[in-house]
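The form predicted on its own is given below as one chain in structure tokens.
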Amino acid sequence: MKYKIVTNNPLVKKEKENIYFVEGSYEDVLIKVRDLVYKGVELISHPLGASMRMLYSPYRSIIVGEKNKVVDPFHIEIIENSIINYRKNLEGRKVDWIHADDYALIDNELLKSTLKDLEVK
């Protein structure tokens, strides 16, 4: 399976190939993924983290697939709702930059796990 990783995580940038590196925030990563989905790129991993706590991470890595001839409306719904939910959850709380190194490590490990699962399929 061909894929790319959309990320703003500096650890992922150092360790992985096939990336779109986003100089910006978690929200900027979501917006980049949204732009790709509107061009027909498929979502492979979910845009939001595995837990509420991960929403306060400054880093996010999302796996996208190949560009299709047809835009998938389900993927549009997922990414649009993810952006809305992210913004809604950050209204009452700020990004946790104090633990940024820990979040970078967790995001990288979650990415490795997801990639390993993709190889098995």
Contents of the next structure:
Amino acid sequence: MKYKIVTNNPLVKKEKENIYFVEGSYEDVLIKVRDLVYKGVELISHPLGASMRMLYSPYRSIIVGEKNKVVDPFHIEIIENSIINYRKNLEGRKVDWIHADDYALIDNELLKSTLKDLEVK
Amino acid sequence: MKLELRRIHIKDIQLGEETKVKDGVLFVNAEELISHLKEDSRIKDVKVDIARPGEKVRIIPVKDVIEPRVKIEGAGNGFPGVSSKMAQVGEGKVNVLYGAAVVTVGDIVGFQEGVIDMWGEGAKWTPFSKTFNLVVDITPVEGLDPHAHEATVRLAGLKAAEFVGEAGRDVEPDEVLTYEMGSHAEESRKYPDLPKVVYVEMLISQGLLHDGYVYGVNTQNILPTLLHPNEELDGAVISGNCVAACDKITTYQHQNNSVILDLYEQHGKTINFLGVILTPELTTLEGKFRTCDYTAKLCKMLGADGVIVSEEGYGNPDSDLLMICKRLEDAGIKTVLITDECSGWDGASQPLADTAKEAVAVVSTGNVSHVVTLPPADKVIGNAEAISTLAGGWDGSLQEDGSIKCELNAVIGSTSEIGYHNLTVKLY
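We have the form predicted on its own; now please give the form predicted in complex with its partner chain.
Once more the chain from above appears, this time first in line as the rest of the complex follows.
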């Protein structure tokens, strides 16, 4: 399967080649993914994590696929909802920079798990 | 399958020369326990401590909570496929040290929360302030990769619970709970007029600190699978440690899954309970489609009239929850969802990361963003530095008197999406 990783995680940048590297925040990664999805790029992994704590991560990696001729409305709904939720949850909270290295590590490990799931295809 | 959970009521834990239960007091020989755990060469150091209800003690960062038990009749003991040999569990007799819990602590990564306060305000929010906790703090050898570190801590907790549980082997129980259910054909003959109900239990299955296991198989690698409810009550399902403290299902909560127990209670009275489908929550959209389609298909094949779905976590799993709901409702199967809410400090925001018009029956298990104030503890078990993680959420979260303002999402089991906890949210 052809895919690219949209990421701002320096650890992923070091280890992976097929990436769109975003010089910016978690939110900037979401916005980059949103822009790609509106151009017809397929969303492969869900933009949000599975726990509240990972929302405070400075880093995020999201997998996208090939560009299609038609924009998928379901993918638009998912990425737009994700941005709304990200902003909502960060309203009163700070990004947890103190543990940035650990977040980079976990984000990278969760990414590896997702890629393993894609490998079999 | 017939399973007896034979509860021995534990009224205190003390360290002693022999690991035994006497007059409702659990004595633990800490040295023996430590040397048993240190048989794993990946463990450098183990500290054992006790936290009792009412003591001004804070435990942080909690990784898992496990109920100590011993199987005295029937196949398997402990957690087959993980800490003991593979066996078909769900049948036989289990002696349960009811009221006691093994709590594992230890940093795997620095940002983990997971607090249990044994007294005061904090105690209100976690069910594990009511248990007598044997806290096992595990330090691994240096240089372990994070996956090996996680596995080491996970196994040590399970082994500690087995070791301590052994103390109940020859003790007469204070109460015996029996869980018995035959084949679908048998139960449907017995209760032809009762609606058939399936329980779908979703599990975070996404990688390091975001995993669950069934018979030792990482649920990332399973298709949705059907379990007899007794299997989960008998140790087939375990937690893969946690990041999401409030709604990660601990092993203890699997062993005492409230949804299963409540459905059992109604079995033969108002419903015909058909069993449990474990459904992984994956990260890819294709994976989510696969598991949600498959889950709905299993429910249809079983002839379910109604399905109860519980979620684990918050964020991308909300999509799975609602996709399952949509598929079931479209198939004419009445569906009830159990989930927590992430509805902001004031409780007014949209509670889930996703919505669906088919979700018409939803049970809320609490608002993870609800802010609570935890006063300073006399004693901290675990890593006191982790408290700064708790306190560092926003400006002013650390008060002048040392109190910490934090969100419920930092408190273990506070918004359990299988209902093993203390709170809910009501519309008004």
